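Just the one chain here, laid out as structure tokens, in the form predicted alone.
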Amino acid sequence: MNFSKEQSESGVTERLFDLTVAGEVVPGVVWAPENAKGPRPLLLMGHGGSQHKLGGRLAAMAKRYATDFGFAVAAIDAPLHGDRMTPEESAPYFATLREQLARAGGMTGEPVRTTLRFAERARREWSATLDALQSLDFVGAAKPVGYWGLSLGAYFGIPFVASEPRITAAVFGLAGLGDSTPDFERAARSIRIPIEFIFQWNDELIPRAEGLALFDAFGSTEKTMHANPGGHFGMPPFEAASWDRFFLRHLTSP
């Protein structure tokens, strides 16, 4: 892991890293408290489709877990995102995506599998990235880990979750079973920690039907859905306090 730049404020110091993972340069961000020592709580997040890991919702939220609950909190660049694409290098693969989304007529068949060529080697980086948090004296590898992430943040971290023991609890949401790959279902169903799972009733990409198989499909006895009114886009700003609630309890003692 090398640092390439770091910046306090307001009480959060963020640092930027790459790591490299079978050759490939992965760009990634942790925040912690300033002047940060000893272990603490780690929660990694995943973004969404054709966003990256500076995200404004994903970065605002993990400064306030920084400040608020004291936590170190991770975030990378998916394959073909952010920092390690050009536009014009990743606009074929968006290209086709979007072609496939508008004849399946959302995420469901083809549009699913083709993100999820991507799920392996997403799953090494984040395992790696891991690794290296943890040995990091700020972090260490002392407390719970947890993963945030919604649409491509959850088609990856599904995966990942289900091969990581290190992971205690994850909120996951925006995503659907979709006739997906024979790998995704296993890797669902094969889950067993706690879940939280954020779901649109009238989501335009994610068919309701999948959405509901999806969180069908988790192993966890302790799941629990949230669905709301509205698309895809459309998820009420309240569900944040619900995050809160659920990596507080299950990422710090009581």
Given for the second form:
There are 2 protein chains.
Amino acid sequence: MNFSKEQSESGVTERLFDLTVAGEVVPGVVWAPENAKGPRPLLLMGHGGSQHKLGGRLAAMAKRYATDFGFAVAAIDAPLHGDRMTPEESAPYFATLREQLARAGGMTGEPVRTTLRFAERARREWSATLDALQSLDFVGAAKPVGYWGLSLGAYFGIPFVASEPRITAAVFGLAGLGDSTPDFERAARSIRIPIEFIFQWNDELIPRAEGLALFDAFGSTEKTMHANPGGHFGMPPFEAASWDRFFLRHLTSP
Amino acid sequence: MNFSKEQSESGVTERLFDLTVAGEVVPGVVWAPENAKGPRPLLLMGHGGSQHKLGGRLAAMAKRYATDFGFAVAAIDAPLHGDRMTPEESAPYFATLREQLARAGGMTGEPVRTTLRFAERARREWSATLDALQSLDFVGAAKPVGYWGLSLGAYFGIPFVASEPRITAAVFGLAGLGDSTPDFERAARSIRIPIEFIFQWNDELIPRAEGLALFDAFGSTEKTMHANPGGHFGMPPFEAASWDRFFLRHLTSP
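Please supply the corresponding structure for the form predicted in complex with a further copy of the same chain (the preceding block corresponds to the form predicted alone).
First the chain shown before, then all remaining chains and molecules of the complex.
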């Protein structure tokens, strides 16, 4: 884990890093309270499709968790995203995905399988990132770890979380089972930790039945689905307050 | 509105009252902070089937809203419930309902229609109760009014809330469209206020598709469904914290 840049603002220190995993350089970021020392809860945030580790809403939420809750929060660029490829390099992949989405009428079948081809790589990268983060003095391995990821962050996060006993609570959403792969469904069914799953009732990308089927699949005894009207990008802002409570409940002691 | 009994404990005053509506005596209760004066948000709480206005969980939540949020909270015995009938008098009705539930395999068709036969009466009684409550000095008519009702409290609350422009936010749940009546479905579709709808994913009384259809029917642009695993009586305790935030958001000024 090589740190390349560090800056502090409004009580939060943001550190950019690179980590080499299976020959690929994975760019990441970790936020923590300024002058943080010692172990603290860690939240891993998986960005959405065509987004990146420093996306506006993700970074704003991460900084708030550092200042308001004292958490460390980390994000990495997913395969094909962010600083890992130039727009020119990734353009053919996204063009294929868009064609498949149009043909399938949403995230079911072909486009889901195309997305999940990178899930195993993403899983390895997240696990290696978690190893490296827990070796940092201001993160440590003594406190709970959570995961938050919507859309692409859920398609990649579900196999990762299923494989990772260090994760004790997760927010997923804006995703569906979507006639995906046996591996993905098996991963969802094997998850036992508390889950908050957010779903848009009129999501133009995720067929409603597929979202309900994914919620149904999670093996957790504590799992809550929050469904709201509107499309893939229309989540109501009050859901963020619900994530706050969820992660405070599961990653901190009362 | 005749007050019969008043007692204060731990900062909350509980007042029992009777109100005569269309020839029937409706017993009710209103909780408010001790020594409350002047207008305040009002929450109306509709109890569940076979429960009553002073049911343990309902009363505990009501008292908490009085002490923690300064609200007035009121409940009335629904038709056939609480102090309105002796157990002997209501036994034939509940026996019929249980038979119909067993035959239908849950709240769909016959048992829903049997329940909704009393919805218009319940609606009139709630409206008259609201009139009377708003004439009280410590409630007034200047502040928002909310409604909370699960199960029977939703079957009766939906037609009431649909007819009542004074209600500005509502929590419903543990109910479904259930091949009910055109009036009930029309009422749900006509509702435009913010709704939080709680649903149990494995509810033995409410078929899943009927619960989803009821959530779908609400005409509100702001409506959220919270679904959790478990049966009709298995709601997780953390949902109460979500109702708190919902009513604080909608019944108070920030």
